[in-house]
Structure formats: C-alpha cells, structure tokens
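Take a look at this single chain, the form predicted alone, given in structure tokens.
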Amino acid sequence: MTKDSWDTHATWWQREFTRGADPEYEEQILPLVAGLISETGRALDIGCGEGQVARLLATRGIDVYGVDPAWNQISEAMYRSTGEAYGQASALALPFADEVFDTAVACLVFEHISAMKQAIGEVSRVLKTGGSFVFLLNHPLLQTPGSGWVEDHMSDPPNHYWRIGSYLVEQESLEEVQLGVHIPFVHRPLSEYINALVDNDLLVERMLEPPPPPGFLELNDSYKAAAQIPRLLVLSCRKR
C-alpha cells in the first residue's frame, strides 16, 4: 500500500516538498541533516523520494546512494540528479552487501513503514561500525491519532490546547493529508523506536525536538497558536 501511495501521489510530494516549495524542508530539515552528518564516505538515504537529501549531501563531498519503493519518486530523482546514484529498493530488503556505507539518513519514512523493526535491521546490516544513522520523524506525540488543536470556546476566555490521542496504541491510518491525498501513517510510541535502534546495535547520541521554523509558522494562524508543539523528532545514532 506505501509503494502505491507514494507511486500515485509523487507530483504531489514533488510539487509541494521540494525545490523551496515547503519551508520545514528549507529552514529546518535540510539544515538539520547538513550539521548532524559530518563524515565523509559512502552515505545510504533511504526512502529518498525525489533525492532532495540526497542532493544536498553530494554537495558535501559524500558519495550518496538513494533508494524508494516508489518507481515516480526514483526516476525523478534520477532525472534531478547532479551525480548521486539511485535505485528502486524496499528498505525491507536494502540491495547492499553488509557494512558498506559511512552513513545512513532516513528523512520522515519509517512513519510510514508498517515492518519498522525489521527496517531497522537492515539499516544495521548495511552501515560500518561506528557509522552514523541520522532518523528524523514526524513526531510522535503530534502524529497520534485523535490528536490535534482544541479551541475551546464554551470557556471565558476560550482556552486553547493540544489534545493528545491514544499514544500508547500502536496503530495504522490511512490519512487524507490533503484533498484526494491519502498516504499511510503508523503510529507508534516513541519507545518502539528506540528499543528497535538499541536492539540494533544503533545507541542514540543526540535527540532533538526542534520548535516549527518561521516561515511554517506564517503559513496559518493557527500554527503560531501550536508554535511550542514539536512537529518533528531527530535522532542521531552511532553503530557499535
């Protein structure tokens, strides 16, 4: 179902994610993984989408391989590329030998993987010891089903809160994210990612739960009211 989603909907993601189109991806992301990787070498972006990770880590000096599911996000990525190598892979099954690359990204996918812990797994398999694996998230707390904004308007003031849903209920959506859009979503405790990274061998060095940059913010008044709610979970780790 992931594969279809992102095969059906990758102009969209194209369209409104990448070449400046989103500001999360300009002033927060993008600057994110450019200061949390510093080794040089062979790098893995799994889930690459459209390679725009891919293409800001080659501007670095890193040799970067990038592999989807999704055969529309690969050939543009392919077609976008300025020297990175692509291919059509699962992260279920990574086409790579046993500890070849330096380091591994994973930019907002394992949220969308229903076999993470297996995922997991293969990221280990491929990585170097002593290689970097930088995994940022949609925040779990944010994404949990039944979460969301409150204006309460039956008290004086009206009180304004973030509801949180069922967040210790590991569960599965299929989320319209924008008119005629539905991608799938797993939720799942923050717990279960790093357990999954610990049994691993993968140990979280740095975690950051950074506010929504400026220019997100502007884009509604009502993301200005949830300007201290974390949108997204970075996890920077170290095979051992």
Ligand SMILES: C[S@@+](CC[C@H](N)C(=O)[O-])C[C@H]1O[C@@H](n2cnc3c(N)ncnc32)[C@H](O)[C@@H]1O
Contents of the next structure:
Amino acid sequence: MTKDSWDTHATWWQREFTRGADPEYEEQILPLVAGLISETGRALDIGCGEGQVARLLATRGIDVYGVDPAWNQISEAMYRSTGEAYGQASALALPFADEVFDTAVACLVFEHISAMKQAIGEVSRVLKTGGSFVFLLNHPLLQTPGSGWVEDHMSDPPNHYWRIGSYLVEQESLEEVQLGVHIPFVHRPLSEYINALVDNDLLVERMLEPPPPPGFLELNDSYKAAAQIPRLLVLSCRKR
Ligand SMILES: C[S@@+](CC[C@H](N)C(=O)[O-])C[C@H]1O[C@@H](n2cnc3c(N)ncnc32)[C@H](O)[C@@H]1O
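Got the form predicted alone; any chance of the form predicted together with the named molecule too?
Let us now look at the entire complex, which starts with that chain.
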C-alpha cells in the first residue's frame, strides 16, 4: 500500500517538497543533514524519493547510493542525478552486502514503514562498524494522529494546549495530507524506535528536536501558535 501511494503521489511530493519548494527542507532539514554527516566514503540514502538528500551528500564528494521502492520517485531521482547511483528497492531488503556503507540516512521514511524493526535491522547490516546513521522522523511524540491545537473556551481566560492523542497505541492510518492526497503513516511510541536502534547496535549519540523554522511559521497563523512544538526528531547514531 505504501509503495502504491508514493507512486501515485510522487508528483505531488516532488512539486511541494523539493527543489526549493518547501521551507522546512530548505531552512532546516537539508542544512541539518549536511551538518550531521562528516564521513566521506560511501553513503546510502534509504527512501531517497527524488534524491534531494542524496544530491546534497554528493556535493561533498561522497559516493552516494539511493534506494526507494516507488518507481515514480526513483526514476525522477535518476533523471535529476548529479552523479549519484539509484535503484528501486525497499528498506526491508536492501540489495547490498553486509558492512559496505560508511553512512546511512533515512529522511522522513520510517514513519511510512510497517515492519520498522526489520528495516532498522537492514540499516545496521549494511553499515560498517563505526559507521553513522542519520535518522529523521516526524516527531513521534508530538505529531501523533489527531494531534494539534485545542482551544478550551470552558476556562476563563480560554486555555489552549497541544493535543497528543493515543500516544501509546501503535496504529496505521491513511492521512489526507492535502485534498485528494492520501499517504499511509504508522504512529508508534518513541521507545519503539529507540529500542529497535539499541537492539541493532545503533547507539544514539545525539538527539535534536528543532523548533519549526521561520519560513514554515510564516505560512500560516496557526503554525505560529505552535512555534514551540517540534515537528522533527533527528537521531544521530553510530554502529557499535
Ligand atoms: C516523505 S518521502 C521522503 C523522501 C526523501 N527521503 C526526502 O527526504 O526527500 C518518503 C519516501 O519513503 C519512501 N518509502 C516508503 N516506503 C518505503 C520502504 N519500505 N522502503 C524505502 N522507502 C520507502 C517513499 O516511496 C517516499 O519516497
């Protein structure tokens, strides 16, 4: 279902979120990835989409491979490539030998994957000992299904707070992210991710929860109200 949705909506993703269209990518996500990856050598971009993270790494002289199961994403990545290599593959079965990459990155991908633990196992398998894994997610604590501002007019003065929802319940949902665009998301507690990393020898060295960047807050007044609610979680890990 995930692969089909991303094939169907690849053009939407490419139009709205790549080549400078999205302030969160431009002002925050791409600079953060650039700052966190210091390795040279060989890098794997898992769920690379149309390749914006892979292209960024390639500007460092890194030998970059990108994989994505959606043909309409990976074919666009090949078209936009500045020298990176791409292949159609799922994170669940990475088509690489053990311990061949110095770095792996997955940017806003694993919240679309049901078999998350299997995919983390694959990341660890293809990484060299001492290699790094930069893992970006929609914040699993604060961006739960149904999360958002609640204005409570029962109190005087009115209270407003951020609703979290059934945080502990793992659930898959098809979210309408824009009119007619339905994307499958899997919500799971943060501990599920952390424990999957630990179980696969991926040690968290750094955790970042940046506030939404200015360009994003300017898009909408309701975004400004949530300026102190992180949308992004970044885990910088190293394989033991
Ligand atoms: C939100 S997009 C992010 C694309 C890219 N990482 C970026 O940051 O521009 C999510 C991507 O995850 C991919 N994806 C979904 N299921 C996947 C899986 N099982 N293995 C690898 N990638 C997957 C989708 O095809 C889609 O391209």
